[in-house]
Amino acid sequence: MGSDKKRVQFRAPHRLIDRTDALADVLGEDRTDILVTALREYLQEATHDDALIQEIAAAYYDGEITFEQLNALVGAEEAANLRVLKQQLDEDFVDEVADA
């Protein structure tokens, strides 16, 4: 295992793992390759879902995730845009409170 990989452990339904193993046999790959591919494709698709991006942004604005986590989820450019927006929102809030 290369140093850029992280070992994880999780529980999954037997049927799902059986299907994964069957597909791995058909493709001549191992279970890990199938799961990594499925996870990669899910994350790629999920981060192009506007509703999910809004949830990710909200989590970042609320301090539930770090900028590094945001960057990993939406990419550098989108993360930078959301960071600037967060700073602007914070500045607007401060100005609004100061004017009140």
Second form
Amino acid sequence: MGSDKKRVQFRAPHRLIDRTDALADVLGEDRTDILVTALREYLQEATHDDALIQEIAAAYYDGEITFEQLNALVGAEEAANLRVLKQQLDEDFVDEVADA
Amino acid sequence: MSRLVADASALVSLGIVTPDDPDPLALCLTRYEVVVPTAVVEELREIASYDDVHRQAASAVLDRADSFTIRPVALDAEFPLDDGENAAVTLANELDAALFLCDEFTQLGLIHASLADTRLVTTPTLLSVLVRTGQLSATDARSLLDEISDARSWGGNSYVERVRSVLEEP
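Return one more block: the form predicted together with its partner chain, after the form predicted on its own shown previously.
Next comes the full complex, and the chain you just saw is listed first.
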């Protein structure tokens, strides 16, 4: 991860940023550290939520996200399971099995 | 007749709707030469001894044991799967079976990777296949899937929802 960083810009409510800065002062860190930690923790928690994993899976089945994006969100093991399930939905696959 | 090796998870799914007419387990046993490893039969016996929702389903499958072949198989220590799945994967590879029927959605990537030339199929997809071959109507397949889905708590599963919506198309 280290030097591989991307610059992002976003708008957020004043109060949220004020609280972020206050916590940064307390911890002796900067705003970016707090935001990155918060985002990382949120993503970690969210992608362990079954309902959200199913939404991610649905987006993958419908071609809204790539296998690489899926992999980045849910990890290699779960992504491999979902890839098999996507294949099960493929009409040509069903035809091939029907001919077997 | 094509060979199909089945895992306990899928047999339990089919067993849930075995009292129904049409009965997809019966259709499966007619269409394929179904082979089941001894370890899977042992798992079914264990499930049939528990007092839970799958007890009847496992018993219903065991009642049909005359219609499938049971084969002993040595476990392959390379596969980090439970005994039944391990034995079923090994048997499918040994027999070069056409199909492997399994509903362990959380292990599918690994099982898929462990199969040599055998196609992995889940029960919802098998129902689609039976519709495609004209052995089941889409309406019957949908109600069977609903019943299996309720018993197996597949309610929020996107894959099962997608199969269901495909079965809704005219």
